[in-house]
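In structure tokens, one chain follows: the form predicted alone.
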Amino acid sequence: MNPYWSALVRDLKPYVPGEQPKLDNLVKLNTNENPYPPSPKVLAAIRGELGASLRLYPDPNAELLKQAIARYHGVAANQVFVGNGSDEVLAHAFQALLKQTRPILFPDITYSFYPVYCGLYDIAHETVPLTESFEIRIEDYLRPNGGVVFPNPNAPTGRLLPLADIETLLSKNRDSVVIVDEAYIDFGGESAAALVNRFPHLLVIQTLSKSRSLAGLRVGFALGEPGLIEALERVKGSFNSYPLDRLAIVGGVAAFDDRDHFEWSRQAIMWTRQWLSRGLAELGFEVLPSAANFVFVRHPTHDGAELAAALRERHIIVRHFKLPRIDQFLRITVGTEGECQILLDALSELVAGQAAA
């Protein structure tokens, strides 16, 4: 351990991102990337921005992008915050809104960046167990807290919390901020963005990485009451005044303006998810109901880690978590139909081989 590290750094347990392996003929189903390319309008907008203007700083407020997001969600531009991916937006929200005297609450099985932010910003927290069927139960959060944060659909389970349940939580938990992390909402859920004008303590965070195929561009945003947005802006202005570059701004605007491509892409993924889920169930897997661009599955007679390793030998990469309660599950990104067929063929052989043994 380096003697120059601060005590904070020595104690940190950083987030571990999904592997980006460099293998030939890879079927990559481990990081929930969209299997389809971005809108051609996004690529054209980025090409149009490539020129002498790159010598100049981008608009620090990304006003064009904020306006595009506001138009899409039916809110005012001062209700929109943008950042370098939803992870940065989340980080600013933790620091600006969740560093309170009482512990914040989030599920015991959820996005693993949440406890990392708590460690980085010295935020007290308590985890709330999911039900036996891996669902968020609103009643469990109706107790004193410094804030509530959860993904919807949840990650890595993919389970969706109905909008009515979120509204109930907001109605009964008015003394602290509720952050709904909607990275996967476009694959089958109803966004809580519809509630931001009714509940001043609600912050909704989304990303362009998943449903708009822009994981490589790093664009995230938050929607909320102007006072919450101002808190995020104060943190951003004290950290990085130019989080989004010129290419990200124009690409993000084009992505929101091309609704036809967005709708085609998400509908294709939802269809493939349903087809893949049926195929996995036919192989004996338990498949949790998913409203995301991935499925969370386990097999009653096949160890999850061994299954992931066997798939890797066939150059098929899925995500396995060595964590309590879910160490037998695999999180499988919904790829193209062809990629999912390769996965199903491999699992069919592996499951049959294990059964024969």
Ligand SMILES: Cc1ncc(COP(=O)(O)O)c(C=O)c1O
Contents of the next structure:
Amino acid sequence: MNPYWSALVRDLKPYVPGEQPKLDNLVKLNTNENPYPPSPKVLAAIRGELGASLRLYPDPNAELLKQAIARYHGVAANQVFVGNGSDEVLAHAFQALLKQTRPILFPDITYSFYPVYCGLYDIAHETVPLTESFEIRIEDYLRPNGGVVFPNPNAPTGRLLPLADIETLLSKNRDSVVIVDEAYIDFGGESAAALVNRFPHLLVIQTLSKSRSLAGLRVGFALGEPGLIEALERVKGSFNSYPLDRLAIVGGVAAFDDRDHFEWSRQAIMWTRQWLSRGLAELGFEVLPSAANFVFVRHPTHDGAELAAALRERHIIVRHFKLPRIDQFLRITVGTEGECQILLDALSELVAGQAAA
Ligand SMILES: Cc1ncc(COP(=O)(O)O)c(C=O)c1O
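For comparison with the form predicted alone, please write out the form predicted in complex with this ligand.
Complete assembly follows, chain above in first position.
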């Protein structure tokens, strides 16, 4: 260990992102990227921004982007916070709103960045087990807490919590902030964004990485009551004045302006998800109901880690988590129909052609 490290850095356990392999010709179904390109209008806007203006700093407030997001969600621009991917928005939200005396609550199986932020910001937390069928049960969160955070749909399960349940949680848990991380909401769920004007303790976080095919641009945002947004702005203003560059701002605005492309790509992914889920079920996999751009599956007789390794040998990459309760599962991103067919063909050989593990 380097002697110059701070005690904090010595104890950090950083998040491990899904692999971004350098190999070509891979079927890459491991990090929930969108298989379709971004809107041509986004690319045109970014090209239009490439020029002498790059010598100037961007608008620190990214006002045009906030306005585009506010228009889309039917809120005011001062109810929108933007950041460098929703990971950065989440990080600021943890520090600004969830560092309280009482421990915060999140599911035992969820986005594995949450405990990492708790480590970074020294936030006490308790995990709440999902049910046997991997669902969030709202009643389990109705106890004193410093805040509640969960993805909806949850990751990596893909299971959706109905908006009515979120409303119940917000009505019964009024003393702390509830953060709903909606990274995957556009693939079949109903956004809690509609509730931000009724509940001053609700923060909804979304991203352009998934449903708008812009994981490489790094744009995420939060919606909430202006007081909550101001808390995030205070952290941002103490950390980095320009988290969104000029290209991200114009690209983000164009993404919200091209509703047709957005609708087309999310419908295509939802259709492929249905088709892929049926194909996997026919191969004997248990497929959890998913409202996301991935499916979470396990086979009754084939080991999850071994399947992931065998797929990798065939140049197909899926995500496997070596974690309690879910180490038999594979999380498979919904790719194009062609990619999913390659996956189904490979799995068909693996589960039919070989003896059970
Ligand atoms: C549940 C969840 N939240 C947030 C993110 C972060 O997304 P980004 O930082 O690309 O906006 C991810 C990424 O996979 C995710 O799965």
